[in-house]
Amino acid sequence: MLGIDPGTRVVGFGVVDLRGGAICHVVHGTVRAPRDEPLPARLATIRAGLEQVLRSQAPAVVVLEGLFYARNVKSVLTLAHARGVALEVAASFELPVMEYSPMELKRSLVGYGRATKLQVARMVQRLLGLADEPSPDAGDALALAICHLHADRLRSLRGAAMRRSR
C-alpha cells in the first residue's frame, strides 16, 4: 500500500505491507518541490518524484485522503492540483486508488475521529515500530496506508462472515 499526502510544495509518501498478519513499514519520505518555482513546475517535480516512488516500490494500491471542505477556497483549489497529479500518476501505472476522509483515517488509527495530528503521528510511530516520529507529511501518508490495510481487513472479515452465514 502506498499512501500519498499531497501538497504543492511537499508530498508525503509512505509504503506499508502486511506480512504474517502484521503491518510492516517498508519506506517513507517526501517529494519536495522548490518553493520559488511556479505551480506548473512544482507539479512536474511532484509527478516525477511520485513516478520514481511507484517504479521503485511497485505498490498494489494507492491511498489518498478524500476531498474535504475548508474555509480557504484558494488553498483547497491549489491542493486539488497536487491531488490531481497523484491521481493521474496512479492511473498511468494502472493502480486502483482508495480514498478515506480525515475522520475515517483518525478513527481507524486512533479510535477517535477528531484526534490531533500529534496523536495520529505517535500512533503511526508505535504501530510501525519506528525509532523516530516521521515528518508530518510522511506520517500522514503512512497513516493513510495503514488505514486502508485496516479497512481491507474489515472488508475481508465481513465477507467471510457473510459467506459463513449463508
The other form holds:
There are 2 protein chains.
Amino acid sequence: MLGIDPGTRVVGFGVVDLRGGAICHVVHGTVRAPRDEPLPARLATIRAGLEQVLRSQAPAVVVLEGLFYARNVKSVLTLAHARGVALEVAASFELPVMEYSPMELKRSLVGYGRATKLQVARMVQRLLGLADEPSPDAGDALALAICHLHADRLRSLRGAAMRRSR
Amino acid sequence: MLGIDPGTRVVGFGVVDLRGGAICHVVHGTVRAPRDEPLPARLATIRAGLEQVLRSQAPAVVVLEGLFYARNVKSVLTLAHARGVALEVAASFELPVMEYSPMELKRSLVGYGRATKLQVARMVQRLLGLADEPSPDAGDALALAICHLHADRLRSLRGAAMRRSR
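What would the structure be for the form predicted in complex with another copy of the chain, rather than the form predicted on its own?
Below is the entire complex, every chain and molecule, led by the chain shown above.
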C-alpha cells in the first residue's frame, strides 16, 4: 500500500503493510524538486523519484487524495500537473489507483472529517508506533495508505460476513 | 520544433522545421487514449505516445499553450493532469519548453488574437501547404510550433540588426 501526497516541490510518500492482521510501517519519505527549477524539470524529478519508490517498494496499490477544488484555483491547477504525473507513473507500473477525499481520510484516521493536519500526523505516528512525527507530506501519504488498508479490511470483513450468512 | 496540444483523451502533436529560411511541415498527428479507461491509464498511454514522438522526431524545443483559466474549472483541472505529463516527458528528454498564450498564438498565426479555431487550422494548412486541413488538435499543435518558429526568427533578426547597428 503506497500513499502519495503530490506537490510540485515536495511529494510525500508512505508505505504500510498488513502483517498478521496488524498495520505495519514500512517506509516513508519525500521526493523533493529544487525550488529554482522550472515546472517541467521539477515534474521530471518527481516522476523519477516516484519511479524509484515504486520499483524498490513494489506496492500492490497506490492511494491518492481525490481531486478537490480549493479556493485558490491557480495553486490547484499547478498541483494537478504533479498529480497527473503521480497517476501516470502508477499506471505505467500497471497498479490500481485508489482515491479518498480529504474528508474520508480524516474521518477514517481521526474519527471526524474536520480534523487538522496535525491531528492526522499524530494519529499516524501513534497508529504506526513511530518514534518521530512524520513530516506533513509524508504523514498525509501514510494516512492515505492506512485509510485504504482500513477500507480494504472492512470490505473483506463484510465479504466474509456475507459468505457466512448465506 | 514540436508543438503539443494536450488533452486527457486526445493529444495533438505537430513538428515543423526551418529549411533554407522556409517553414517546412515534418509530421503531425494525435495520441489517443481509450475513452473507457480510467484517467491514470489514459495518462500512461499519453506519456508512452509522446515519448515515442520525442524519440523518433528528436525535436530541439517543445512548445505548449500556457495554462489558461477557463470558466469550467473541473475540465481545466483534468486537463492540467495531461499537461503535467506532457511537460514532464519533455523535461525527461532535457528539452526546453516554450509557452505561448492562446492570444499570442492566434495573433502570430492569423494576425489577431480573437481568431477562431477554424481560422487557425486553415492558416496552418495554407502556411505549410498541406493537402488536407489538420484535425483541430494536431492543427493547434502545428500552430504552436509555427508560432515559436516565428518568434525565434524575429529574435534572430533583431539580434542581427543589433549587431549591425553597433
